[in-house]
Amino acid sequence: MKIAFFSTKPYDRIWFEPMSKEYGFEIRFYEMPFQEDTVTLAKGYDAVCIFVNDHVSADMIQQLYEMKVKALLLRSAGFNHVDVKAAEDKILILRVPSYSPEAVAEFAMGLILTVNRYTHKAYNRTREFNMSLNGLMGVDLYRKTAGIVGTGKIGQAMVRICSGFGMRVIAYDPYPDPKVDAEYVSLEELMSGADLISLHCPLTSETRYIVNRQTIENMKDGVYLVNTSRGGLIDTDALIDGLVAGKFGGVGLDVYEEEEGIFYEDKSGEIMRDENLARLMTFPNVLITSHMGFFTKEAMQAIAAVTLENAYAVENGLPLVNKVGAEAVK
């Protein structure tokens, strides 16, 4: 099987090159993203492998189909960046549904701890021998209420972490799991009752802007909000207005709704033209990272292994356990 990889970074090669040799796959790595003007590079390949910021439209699906590309391999769990319905009966779509739930959940808690206790600011201060504590006061998480939105594998890992901190844990999921050690409540009750809200749900038409002006207004004053899932879960304009109004104790964002073309790239020598992202950076109680919650050795190894297992299944007519069908899109 010949596979074209797009949006690749040096760390992708570390895992995919040795594993692909074990399968006998021929791989071509492209650093450029997969988009309208690069789709023709897939000609002659059996599969195309993309990352979360590679958006695949219906027209691109049609072009892949005409080029006889068999499969679109996603190096991610989410699939909102692909027109899945357009791919039905044309090209197989396979994802990595779970790689290291703990990696993302641990990172989410790391964001909370950092933005709450201002350790990122303390680090910069003490390097200049400024040992003042002014402006660095946080709050205890112990006995506070954590609201977990989405109780898939990552959400469940977050429930365990928050429980370990001695927090009361409430959760919302349209499909409650009785094995989860949390009290399931309505979304409205979670948004209004939690001291900490952590988002761990996929981006769908139903969850887009699940955090909006109304839900923010209903939240507790001083609430902490963390998003390590998808940027489109939060209405950025509403979030900024809430920050200006002093609604939030702190906000940790590992994702951003307009992150495409910015996250994973070095933009340090350029003017930031995204005014909302630039504005968010000015708030002292906001911490933004570049969609790196998944980025551990264990997770990268698992992503490579499952992605290539998916390709092997396509090549050999095996059951496609990680196939994404049109029924998954709401």
Ligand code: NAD
Contents of the next structure:
Amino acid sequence: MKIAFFSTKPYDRIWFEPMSKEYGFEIRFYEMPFQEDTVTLAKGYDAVCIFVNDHVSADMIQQLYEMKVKALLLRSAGFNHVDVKAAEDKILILRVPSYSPEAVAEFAMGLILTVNRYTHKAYNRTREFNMSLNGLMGVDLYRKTAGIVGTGKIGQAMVRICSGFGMRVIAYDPYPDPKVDAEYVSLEELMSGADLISLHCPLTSETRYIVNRQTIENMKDGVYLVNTSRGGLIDTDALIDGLVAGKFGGVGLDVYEEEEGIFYEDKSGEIMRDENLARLMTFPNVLITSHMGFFTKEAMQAIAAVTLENAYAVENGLPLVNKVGAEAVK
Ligand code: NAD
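How about the form predicted in complex with nicotinamide-adenine-dinucleotide (NAD), since we already have the form predicted on its own?
After this comes the whole thing, all chains and molecules, with the earlier chain placed first.
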């Protein structure tokens, strides 16, 4: 099988290169994203392998179909970046449904701890022997209420972590899981009753802007908000207004609604033209990271293994256990 990889970085090759050899796959790594003007590079390949910010439109699907590309391999769990309906009967879509939920949940808690206790600022201060504590006071998480939106694999890992911190854990999910050790409440109750809100639901037409002007208004003053899921879950304009109004104790964002073309790239020598992102950086209680919740050795290895298993299954007509069908977006 010949596979063209897009949006690759040096760290992607660490596991993909040796594992692909074992399978006998012929692979090509492109650093460029997969988009309208790079889609033709897929010609001659059996499969195209993409990452979270490679948006695949119906038109691109059609072009792949005409080029006889059989499969679109997603190096991610989320599939909101692909027009899944357009792909039906044209091209197979396979994803990596689970690689290390703990990696993302641990990162979410790391963001909360950092933004709450200002360890990022303390690090810079002590390096200059500024040992003052002014402005670095946080709050205890112990006995506070954590609100987990979405109790799938990552949300459940986050429930366990918050419980371990001695927090009361409430949760919202349209499909509650009785095994989850949290008290399920309505979304409204969660948004208004939690001291810490952590988002772990997928981005769909229903969840877009699940955090909006109204929900922010209803939140507790001094609330902590963490998003390691997808940027489109938060209305950034409303978030900025809430921050200006002093609503939030702290905000940790590993994802951002306009991250495509910015995250994963070194933009340090350029003028930042995204005004909302630039504005968010000015708040002392906001911490932004570049969609890296997944980025552990264990998760990267699992992503490579499952992606190539998916390709092997396509090549050999085996059951496609990780196929994303049109029913997933209905
Ligand atoms: P999952 O499918 O196991 O769980 C998602 C949960 O969300 C399910 O329980 C589902 O019922 C629930 N849900 C659906 N609609 C909802 C709604 N309207 N309100 C509340 N909950 C709703 O997925 P997962 O593996 O836990 O991943 C969650 C999300 O995390 C992914 O969709 C992806 O966007 C994101 N993610 C981010 C990173 C990162 O690096 N930051 C890595 C992996 C995944």
